[in-house]
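Only one chain is included here, represented as structure tokens and corresponding to the form predicted alone.
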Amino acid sequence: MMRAEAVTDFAIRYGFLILLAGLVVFFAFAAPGFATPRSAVFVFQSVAITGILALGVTCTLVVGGFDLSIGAVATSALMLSAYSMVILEHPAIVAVALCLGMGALVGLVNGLLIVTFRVPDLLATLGMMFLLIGLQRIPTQGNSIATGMALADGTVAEGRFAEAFLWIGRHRFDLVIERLVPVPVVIFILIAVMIWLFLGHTRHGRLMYAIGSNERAAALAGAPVSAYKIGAYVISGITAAIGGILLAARLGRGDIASGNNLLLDSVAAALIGFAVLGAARPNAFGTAAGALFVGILLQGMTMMNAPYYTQDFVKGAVLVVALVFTFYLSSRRGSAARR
């Protein structure tokens, strides 16, 4: 009896790790190509942006909600940046700062429509995801925005991408004898850190699981649960502006259709961290190896040739299969422990 609790207690902490470093080991045979610094550096740039987005998801779930405009908001910080440096010929900090800044009033936004008009958090996210998609189509009637476009007035845009803004999308630090590491991986390690740091090590991110765990019970020991849910929104509208960011700057132009999978990926990446290490909750570390996991499960694919219309299947499975796995191993564990 004792050595099958044990069998389960590693299967709950270690499986998911595991499935990542088998994973791999798969790709690195089955993708000819997939183990070089070239293909290591593809899945470092996907997984920044998914996972920057996706560390914003995991602050919503650790209060209790849930974010679906996270992508919307990346879509329109991307086609914002754009307009403003492009179209309105801005400087690359007044474009930035404006993006920020509509991140965190959407997040805001999001957060009152939950907090003090009772909006369910899933009804109130998914209107702001289809109010932003419409709002960043407006003002170039559905195009995207480049250099030397023509406008509706008849003139021609004559701004441009600032260099400074294009670093921080395309630069890579040196690591031994390779560019291996781009800026955006190194902002989302740093965005993964101070989010680990704060929900797992400050009073503030413990008040947060405390909502997240009972909002009646907090409420009642006095914590400001309103102040602390909307802030999450706040948070998450903010990381989902800087995605958005990073992703313009990446490719140095407004593409309109360039966010469409952010959404999926990002929330799949927050919801698979509750499988690592045996969370069974949202937390930073598991976010992290979560779009780890998606970038790495969509390389592979991608090199091997997969048809693109099975990439969802095969990431829908994969999540299913690790939450069925984590809740029903722990729910066990539980049940054996209390008899």
Given for the second form:
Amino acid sequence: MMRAEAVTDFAIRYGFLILLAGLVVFFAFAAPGFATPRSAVFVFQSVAITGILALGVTCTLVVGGFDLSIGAVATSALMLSAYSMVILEHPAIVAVALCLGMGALVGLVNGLLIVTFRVPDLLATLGMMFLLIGLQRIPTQGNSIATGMALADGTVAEGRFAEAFLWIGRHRFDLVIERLVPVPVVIFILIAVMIWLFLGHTRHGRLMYAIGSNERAAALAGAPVSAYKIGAYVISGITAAIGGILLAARLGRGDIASGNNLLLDSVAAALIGFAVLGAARPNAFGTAAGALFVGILLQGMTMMNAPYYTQDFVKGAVLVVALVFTFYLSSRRGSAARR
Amino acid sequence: MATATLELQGIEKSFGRNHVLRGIDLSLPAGCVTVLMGANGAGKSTLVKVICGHHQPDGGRMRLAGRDFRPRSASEALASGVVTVHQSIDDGVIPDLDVASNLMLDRFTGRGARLWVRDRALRRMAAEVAGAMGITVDMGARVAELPLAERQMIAIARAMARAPRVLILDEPTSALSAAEAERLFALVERLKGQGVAILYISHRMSDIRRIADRIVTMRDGAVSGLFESQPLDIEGAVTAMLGHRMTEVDIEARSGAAPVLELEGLVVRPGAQPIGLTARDGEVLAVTGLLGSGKSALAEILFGLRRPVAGRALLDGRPHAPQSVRAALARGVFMVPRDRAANAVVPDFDIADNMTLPFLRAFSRAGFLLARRQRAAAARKIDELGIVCQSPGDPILTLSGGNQQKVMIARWLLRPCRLLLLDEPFQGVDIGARRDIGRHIRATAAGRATIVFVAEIDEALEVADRIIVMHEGAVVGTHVNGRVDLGRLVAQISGEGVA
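Here we have the form predicted alone; I need the corresponding form predicted in complex with the partner chain.
Below is the whole assembly, all chains and molecules, this chain first.
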């Protein structure tokens, strides 16, 4: 009896990480070229933007909320930065500041809708998502923004993407090998570490978990519940805006069709993260690991020539397995512990 | 006395190591109201759940009208004519449906129920049922829109639609006004006349006087007294229920030092009498009263969750009118809220995190938590309160209810305070843990004023230096522990003896 319980416990804690390691080993042998630094960096690069968005949504999940607007915030930031530089001819720093401010503002509005006006989180952020998807198309009459594009009044846009801005998306730092690590990967890792420290090791993070677990108890213990909830949405808005900036800097144009998959991919990463280390709750390390898991799986499959259209199916399957892992196994562990 | 409709012999029930029912013998005669009295944790609700098929007894037997009765589920008990109306009314009705549908609900689920609902026929049949019970409500009204008493009537009427032989009412008047209760009593009398055996569970002395034909008292899972000679000896029943005239815990009432909290003409809710009250340093006060007596309102006012209608409170001589929980905490007013599952326990956290929740700032440096210090503080309190666990890192939900409650109380004892409020701290706590908690509250009482809000008299007697009785928002009595006139106390709680 004891043994079986210990095995279940071990499986819940380390199962996902072991699976991740197994996947790496498998692809290393099965797909030539997978186990190289460049390929590893490519995996990181492919998940950096969704990973950053996922870390933001993790914060809202921690306080018991949910942010559906992150994808739309990211694409809005993409369009806003392009509009700011190409049409308004702002320098890079202004474009970045505008995007971050927009993300924070959207987060604040989301938070106020949810806390002050008591709109359920899913509905408030769904509404915001719709609103932003529409709003980002209005200034350009639904067109993408590119350097030298024709404007409505017949003139040609004079502005262009600033070099400094493109640097954010395209520069690669040297690390042993020349030009290895791209800036977005560094930013992803930085944000992951910051959110991990914040949620896991500060009293603010602990109070946010308390709010997500029992809001009333947290309030009666003196926690400023509304402020923390709004704060979580502001963080989510800002990280989504950062994701959008990175996307714009990589593409070098305000592409209206980009970022369609951002929302689903990042939510999936955050939910897969529940299963890591048997946490059974949102956590930054799990979210980053979840994003990497999906990235590694897709990279390996691509290198083994799996067709691109199988990707969403694979992601979905991973998500479902991870959710079963989290909810079924850890509920069993919970009931065993209670006995 | 008529023959017994329902007879219980030697009913036993345990949950794990917790022996809740220890051989209950009980008979319910037809056409007779038997009142069941018992303190919290005496096993009343478990007994009710055994009778209504919710729990299976571990031993003993039940006979219904002379035949063996062992319901394996609530619906089986219902089918045999044993009907229970539970304490929370909304369990007995479906608020979003109209009265007629509520009354006839069982016709929808029964075997051979028709697919189509014919509203007119439904209302006609429902009106017949209601008429037989003396209920006059619009059959088309939505139940959610009716006053509490009407809803209660409908819950009972729904039960009666099955022509029961035994009716169990669990604290049916706890949420009713006096006039509403009177209508309920009329209904009970009518059912009694129809020969139904009624088991009536209540703490309200006025109810018991009004309606009881006999009284059975329970204590610690056993029947401790049976009173059926008229006039009923209610004082004797209270004694049998508590098992002692005074508490077994010896309390030397302290009078306390300097006043910490002073209430001056505080009005807790519109229409209530102003309250004057002083709580002193080192003193433990118990405020007791029925549901709706205003004791929870008073606790909430002092903790910044509610504003008084008039009057003021002074804390250490300075006005205390907190606008928020944080403001109350800043003045050193701490509260252990009632209903720990809803208001206190953070289910995802371990013991240490749960305990240190309000004081995380003190357990962190530059915002970063010092886990070792949290654990050390928790370990100390685990020791002091005798919390049964393996380590401060145990998930809170692995603890028993009593131990969880100890953690919730330890939470607010981690730091010194000026005024400690405990709202029903003994709710859902076994007797051992209750004694531990009471002892610890008294042992740490110096340096603050402590107010314990409890509905049960024996809990007040176990912990307090002084007992304050509230009724309808007013203070109606003050007793110094050790010299308590129990009869008077009980009378004041139920609102009698108030001039």
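C-alpha atoms forming the largest set that superposes within 1.5 Å between two forms make up the rigid core. Small disclaimer: the values here were computed from a predicted structure and weren't measured. Numbering follows the first chain given and starts at 1.
Superposition on the rigid core between these two forms places the CA atom of residue 42 2 Å or more away from its counterpart. The Cα shift for residue 298 between these two forms, taken after rigid core superposition, is 2 angstroms or larger.
Relative to the superposed core, residue 27 undergoes a C-alpha shift of no less than 2 Å between these two forms.
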